[in-house]
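Just the one chain here, the form predicted on its own, laid out as structure tokens.
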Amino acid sequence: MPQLTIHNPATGAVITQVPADDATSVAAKARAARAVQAAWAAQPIAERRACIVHFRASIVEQLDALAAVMTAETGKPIAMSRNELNGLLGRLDFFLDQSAAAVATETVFDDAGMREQIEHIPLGVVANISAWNYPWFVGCNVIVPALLTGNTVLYKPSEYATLTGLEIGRLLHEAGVPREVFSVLVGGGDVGAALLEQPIDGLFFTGSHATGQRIAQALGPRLVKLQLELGGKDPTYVCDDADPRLAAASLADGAMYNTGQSCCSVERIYVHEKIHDAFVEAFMDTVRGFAVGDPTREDTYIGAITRAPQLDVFDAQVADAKAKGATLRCGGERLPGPGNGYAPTVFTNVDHTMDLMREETFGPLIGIQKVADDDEAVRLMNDTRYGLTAGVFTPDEGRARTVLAQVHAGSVYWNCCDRVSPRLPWSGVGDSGVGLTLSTYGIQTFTRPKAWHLRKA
């Protein structure tokens, strides 16, 4: 039987080895999921909901142990691991509260003997290839509404968050979800490729643009429902009337939280020239206060980089920015010792000739660029192939709305950043992907509408 080796990115040590799937076991799990899907969908939604209620309760009871597992295999600071699990509870509550109504049959016309209705039918067998940076958030954005709406799920966690994926499976099975209804597939890219070969009804992927492209090319000829949550190069503009210290504190956190390993991390900052210097000074004060090191320590803010190859990306962006005239304010290097450590890194005097301002970084690196006015800020914010999030800091809501209305992004922020709400759809434009999760739209996305035309005889 193949084995997957799990490493601790903060130390480089091997945590454990776990049995992995192969093409044969993936196909067997897909067949089993297909065989039980109709029966799972036929259950009253109240019974499926009861499983998720139990699942939620187990997370609360075991939260500290689950956080420790996540920190060990991803390098996420332990306080942030607990934050993710605590934050997940509100998302679960939203799905529990809203799913029944979101997929209830709708009567949209009833007159003169003709009635028209929309029924929401489960897609069937849903495949989910998930991410490592927020494995509970990202996984459950798909898993929970998919199960509640009557689908069976083939879930492949990232190989960098496998133990967390197995914990999700354990808790769901203990909560009453049959193993055939929810299956965990363990492995790397070969297991993901085997999953794409199965007769699935929907594929939900979170990860890089390059992998998303390959998935789209593989599934396109089969016309399988496809949702791709991909990367971003998320900008924020600080206007001249903003408080530079308040904006700097918020944006430093938005850029560096989870060691910068978030799709919606702030990756580009544009500051009006009138307050640029004051903003940079305040930003540097905040970044210098971030505790760096052992992610198991309660006070650690900057933990480990989960994927070692990403360190090469950082090094290349730093070298490119230096070569093109940027000013390095702090960091710019790997941390000494074992594990995947990288110092919080800030550049000023940047421009769009630099990869740091154009290509996704996914780490604790940020460029701050001076702009002359709102028009220049909008032009630079839109100078990207991505379109996930964008933000503006100003006390003037009208000004913020005017700027953000011109920016191509799925989510926009006024005086905040790096924020996700279960009540709002999570989507992107351009190379940030297609489809959406969260909100009632993100519940309905796991169904297909069936139109009923009903005439009395």
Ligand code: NAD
Contents of the next structure:
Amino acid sequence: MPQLTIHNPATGAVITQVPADDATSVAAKARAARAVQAAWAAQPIAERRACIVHFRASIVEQLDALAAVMTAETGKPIAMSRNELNGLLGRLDFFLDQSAAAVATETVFDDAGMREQIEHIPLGVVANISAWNYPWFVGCNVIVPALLTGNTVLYKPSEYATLTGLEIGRLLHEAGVPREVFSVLVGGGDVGAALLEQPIDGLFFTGSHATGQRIAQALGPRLVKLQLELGGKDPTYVCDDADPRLAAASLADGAMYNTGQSCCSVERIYVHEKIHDAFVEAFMDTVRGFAVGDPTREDTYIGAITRAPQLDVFDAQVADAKAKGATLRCGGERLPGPGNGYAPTVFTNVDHTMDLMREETFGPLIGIQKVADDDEAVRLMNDTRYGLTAGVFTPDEGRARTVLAQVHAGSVYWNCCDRVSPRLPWSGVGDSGVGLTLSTYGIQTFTRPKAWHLRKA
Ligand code: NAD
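Cool, the form predicted on its own is there; where's the form predicted in complex with the ligand?
Below, the chain from earlier opens the complete complex, with every other chain and molecule after it.
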């Protein structure tokens, strides 16, 4: 049986080895998921809901241990691992509260002779190929509403968050979800590729644009329902009437929280020239205050880079920015090993010839660019192939709305950033993906509407 070796990215040490899947076991799990799907869907939703209530209670009980597992395998600072699990509880509550109503049959027309209804039926067997950076969030955004609405789920966690994926599986099974209804597939891209070959009814992917494109190409001819939640290059604009200190504190956190490894991290900052220098000074004050190092320490803010190859991306972006005339304010280098550490890095005097301002960085690096007015800010914010989130800082709501209405992004923020709400749809435009999770739309997306035309006569 193949084995997957799990490393601690903060120390480089091997944590453990776990049995991995191969094409044969993936096919067996897919057959089992198909065989039980109709029975799972036929249960009253209250029974499926009871499993998720139990799952939620187990997370509360075991929160510290689950956080430690996530920190060990991803390098996420321990306080942020607990934050993710605590934040997950609100998402679970949203799904528990809203799922039954979101998929209740709707009567949309009813007169003496005719009734028209929309029934929301489960897709069937749903596959979820997931990322490592917020493994509980991105996994449960799919897994929980998919199960609640009557699908069976084949879940392939990232090879960098496998232990967390196995914990999700353990807790769901202990909560009463049958093993065939929810399976964890262990392995890397080869196991994900094997999953694509199965007769699935929906593929929900979170990860990089490059992998998303490969998945779309593989599934295209089969017309399987496909959702892709991909990367971003999320901009924020700080207007001249904003408080530079408040904006800087919020944006330094938005850029560097989770060691900059958030899909909606602030990746580009544009500041009106009138407050640029004050903003940069305040931004640097905040960044200098970030504790860097061991992710198991309570006060650590910048932890490890989960995937070692990403360090090469940072080095290349730093070299490119320097070569093109950017000013390095701090960082710009790897931290001494062992483990994957990178110093928080801030550049000013950047422009859009630099990869730092164009390609996803996914780390604790940020470029701050001076702009002359709102029009220039809008033009630069839209100068990207991505469109996940975008923000504006100003006390003037009308000004923020005018700017944000012109920006192409799935989510827009006024005086905030790096924020996800279970009540709002999470989606991207352009190369940030297709489809959505969260909100009631993100529950209905695991169903297809069946149209009933009922003549009474
Ligand atoms: P990745 O694309 O390297 O891997 C994602 C998943 O795809 C993993 O489980 C991997 O094993 C699998 N995979 C790799 N090759 C495959 C193949 N050929 N066929 C099938 N599966 C394959 O991405 P990552 O490094 O895990 O995640 C980081 C990326 O995810 C960033 O770009 C980030 O912005 C993005 N992300 C987006 C969101 C969002 O909501 N839009 C959320 C989190 C992360």
